[in-house]
Structure formats: structure tokens, C-alpha cells
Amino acid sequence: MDLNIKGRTALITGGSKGLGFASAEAMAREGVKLALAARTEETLRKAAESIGAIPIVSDLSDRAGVLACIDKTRDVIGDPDILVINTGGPQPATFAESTPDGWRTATDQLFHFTIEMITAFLEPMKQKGWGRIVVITSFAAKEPVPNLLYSNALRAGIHGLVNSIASEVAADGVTINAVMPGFIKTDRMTSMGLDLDRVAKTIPAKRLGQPSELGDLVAFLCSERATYINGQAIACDGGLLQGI
């Protein structure tokens, strides 16, 4: 299927690896100009290299970060007609762990990024009358994860936000979308420490998620075969979530 998307220009944060490059991959395939942001030189110009995309090395941990971010995306690809979110999940805790340093680094690396990113690039893709974003969540946004707190509770906040921006930007050719990965194989899900052959066996199709899976997904969101698609959150989880 052909999204029709080629010639378009994309940033893709947290770009180096993971879901953010399956994204970006999938997204190289169609003949999109690529900008991928992450923090690990290294690691980040390779990935780049592979797909031909232009790399933004950028520390997204902090407001300075994000703008250098900003700006270097400006340099190099211009506004994006096509913006993908994704960040780290934060340190894991329960309630009773939590502290307002916590919440405040939490929602500085979810809440504050996301608003920020979209806050530099909506009006350029208003004005052009085309524009997609996609932001990566969880599906912690929608059944919370033990251990999760602060994830749970913002991933969650962030789809409000989604729901809200879509409503005023629809009439203007751009769209505005949340995607929520299950159990999907990433170097981030192999860290935590879980039994992912038990955990594979909660999820209704009986495996963990291929991070390209998810990347095929975004990639059909950011396309005009999505034009009608607005304000959703969509999760790529195996069919963990039912009813929810």
C-alpha cells in the first residue's frame, strides 16, 4: 500500500533505537526525510546512517535540550509536516515511593516535552494545511502497570491532551493521535527484569510485540490513508486491552 507520504519531512524523538526506529524505519520506506533525535551520539548516527535519516544528537531530559532540539530540526529539515513523540518511560515507583522530585522529573520528561514539541511544530502544520503527529504512550495510560505510578497517571494525561488538540486542529488538515504499545520486544522491556515468557502468555495472541509492528502503525497514522483518524488512542498490544 502506497501511504503517499513520500517527499514529507519527519522528526522522530527518541529516533536511536526501539520504537522510534522502527517508526522511523518504517516511515524511510516510504520515502520520508528523516530527522531522529536521541541522546547517545553513537548509537543515534548509526541508526541514522542505516535509513539515510539526519541525526539531531539532543539531551531531551531538560527544557535547554528540547529547544536545542527544536532548533537544530529547523536547520536541517525545516518545520516537520510529520512529528513523532516518543520518550522513555520514567523511574518506576509506587505511591508510597513517590516524591514531589519524582513527579516533577516525570512530568518534565512526559508532560512538559510532549506540550513543548508540539507547541514548536502545530502552527507551521496548520498553516500548511497538512500536518500528522503521533505521540507513543502505553497502554499503562489505559490499565494502570504496578510499579508504574508515574507513568500511569501522565501517559494518561497525555491522551486529554490528544482528545483536546485534535478537536481545534481538525478543520486544518492536521491529526493528532496517541498509539499505546503492549508487551512489545525492546531493549526497555528486556531491562525491567520480567518473565517475558510468562508474560507472554497473559497476552491473548501468546508473544510479545515486534517493535516494527508498532512502527508499521505509526507510520500508516502519519499518511493520507489516515486523513479520518483524529484524537485516538490505538493500541498495538496483541489484544491485551479488551473492553477498555
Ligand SMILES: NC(=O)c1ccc[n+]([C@@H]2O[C@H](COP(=O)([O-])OP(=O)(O)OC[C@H]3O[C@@H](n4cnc5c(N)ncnc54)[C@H](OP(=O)(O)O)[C@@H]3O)[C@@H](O)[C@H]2O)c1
Given for the second form:
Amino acid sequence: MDLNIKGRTALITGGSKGLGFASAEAMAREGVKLALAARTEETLRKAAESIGAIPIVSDLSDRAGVLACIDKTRDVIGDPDILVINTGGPQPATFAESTPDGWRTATDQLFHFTIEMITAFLEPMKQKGWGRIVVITSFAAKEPVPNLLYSNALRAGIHGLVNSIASEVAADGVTINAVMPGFIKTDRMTSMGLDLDRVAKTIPAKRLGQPSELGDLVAFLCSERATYINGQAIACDGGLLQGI
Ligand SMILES: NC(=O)c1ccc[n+]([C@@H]2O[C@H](COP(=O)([O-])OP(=O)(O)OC[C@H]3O[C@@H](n4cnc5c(N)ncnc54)[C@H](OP(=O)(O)O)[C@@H]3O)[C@@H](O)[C@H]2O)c1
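Output the structure of the form predicted together with the named molecule; the preceding block shows the form predicted on its own.
Expanding to the full complex; the earlier chain stays at the top.
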């Protein structure tokens, strides 16, 4: 299926590895002109070079870094047609372990970052009459994971944000959706110290997902083929979330 996005421009944050890079690879195959943002320069440059994308070295965990990334994006590709909002996950914590500083850090990292990105690039999309935004969240937004309190709470809030914005922009040719990874085999997932064979047995598909399986979904949602899908949170999880 031709996704009909050849020549479109896209910014993918957290784009050097894992789910962000898999989304970038899927869009590069469709002829999208890409900018990728992440912190670690060497990894980012190699990843970008492998798919002909432009690297934007940025730390997106504070406002100054986010604003610098927005400016740099405008310099290298202009206001993007497509925005994929993704970054590293917050620190683990239970409610008993959570602290005011922990909440502030996680909120900056996930929530304020998402709002800054959307604020910067939504209006130009509306003016063009075409735009796609996908926020990579987590199945934890629907099925809280023990010990991942910040993620459980803030991702659910992001879904509320996505939903609300969709109803404001749906008539302007802009879609905004969330994608919820289940257990996908990335560096982050393999470094969390989980017994992944045991985890796989709890998933109806009996295996972890491949990053490309999520990347293909993101590319589809960012395409001309997904014009009537708006304000949704779609899981890519091998059947993990049921009846939610
Ligand atoms: N993999 C899964 O199964 C799964 C499941 C549920 C939710 N998620 C969520 O999906 C997101 C992506 O996960 P992943 O598995 O793809 O992780 P990953 O393999 O660790 O990749 C994370 C990407 O984000 C970048 N990044 C991290 N912190 C950043 C920062 N402060 N500023 C800029 N870039 C930053 C990383 O590059 P640098 O480190 O060089 O900056 C990298 O490019 C995370 O929020 C994670 O919690 C993943």
C-alpha cells in the first residue's frame, strides 16, 4: 500500500533508537524527509545517516532543550507536516516512593515536553490544512504497571490531551493519535531487568513485539491513508490489553 506521504516532512523525537527509530525507518521507506532528535550524538548521527535523515542533538528533558530542538527543526526542515512525540520513559516508583521533585521531573519529561511540541507545530499544520501528530505513550496508560506510577498517571493524562486536541482540529485536516506499545524488544526493554521469557508467556501472541511492528503502525497513522482516524489511543501489544 502506498501511504502517499512522499515528500512530506517529519520530526521524530527520541528517534535514534528503539520505537522512534523504527517509526523513522518506516517513514524513510515512504520517501518522507526526516529530522531525528535525541541526546547521544554518535548514536543519533549513525542512525540518521543510515536512513538519510537530519540529526538534531537535543536533551528534551527541560524546556530550554525542547525550545532549542523546535528552533533547529524549523531551520532544517521548516514546520514539519508530521510530528512523532517520543522520549525515554520516566524513573520507576511506587506512590510511596514518589516525591515532589520526582513528579516535577517526570511531568517535564513527558507532559510539558508533549505540550511544548504540539504548541509549536500544531498551528502551522492547521494553516496548511494537513498535519499528523502521533504521541508514543504506553499500555500503562490503560493497565497500570506496578512500580511505574509516573508513567501510569502521566500517559493517561496525555491521552486526555490527545483526545481533546483532536476534537478541536479534526475539521482542519489534522489528526492526533496516541500509540501504546506493549512489550516491544528495544534497548530500553532489554535493560529493565525483566525476565522477558516469562513476560512473553503472559502475552496472547506469546512473544515480544518487534520495533518495526510499531513503526509500521506509526507510519500508517501519519499517512494519507489514515485521514479519518483521530483522537485514538491504539495499542500495539500482541493482544495484551483486553476489553479496555
Ligand atoms: N519498548 C517498549 O516495549 C515500551 C513499552 C511501553 C512504553 N514504552 C515507552 O516508549 C518510549 C520509547 O521507548 P523505547 O523502548 O524505544 O526506548 P529506547 O530504545 O531507550 O529509545 C529511547 C529514545 O529516546 C531518546 N531519548 C531518551 N531520553 C531523551 C531525552 N531526554 N532527550 C532526547 N531524547 C531522549 C533516546 O536517545 P538518547 O538516550 O541518546 O537521548 C532514544 O533515541 C519510552 O517513553 C518508553 O517508556 C516502551
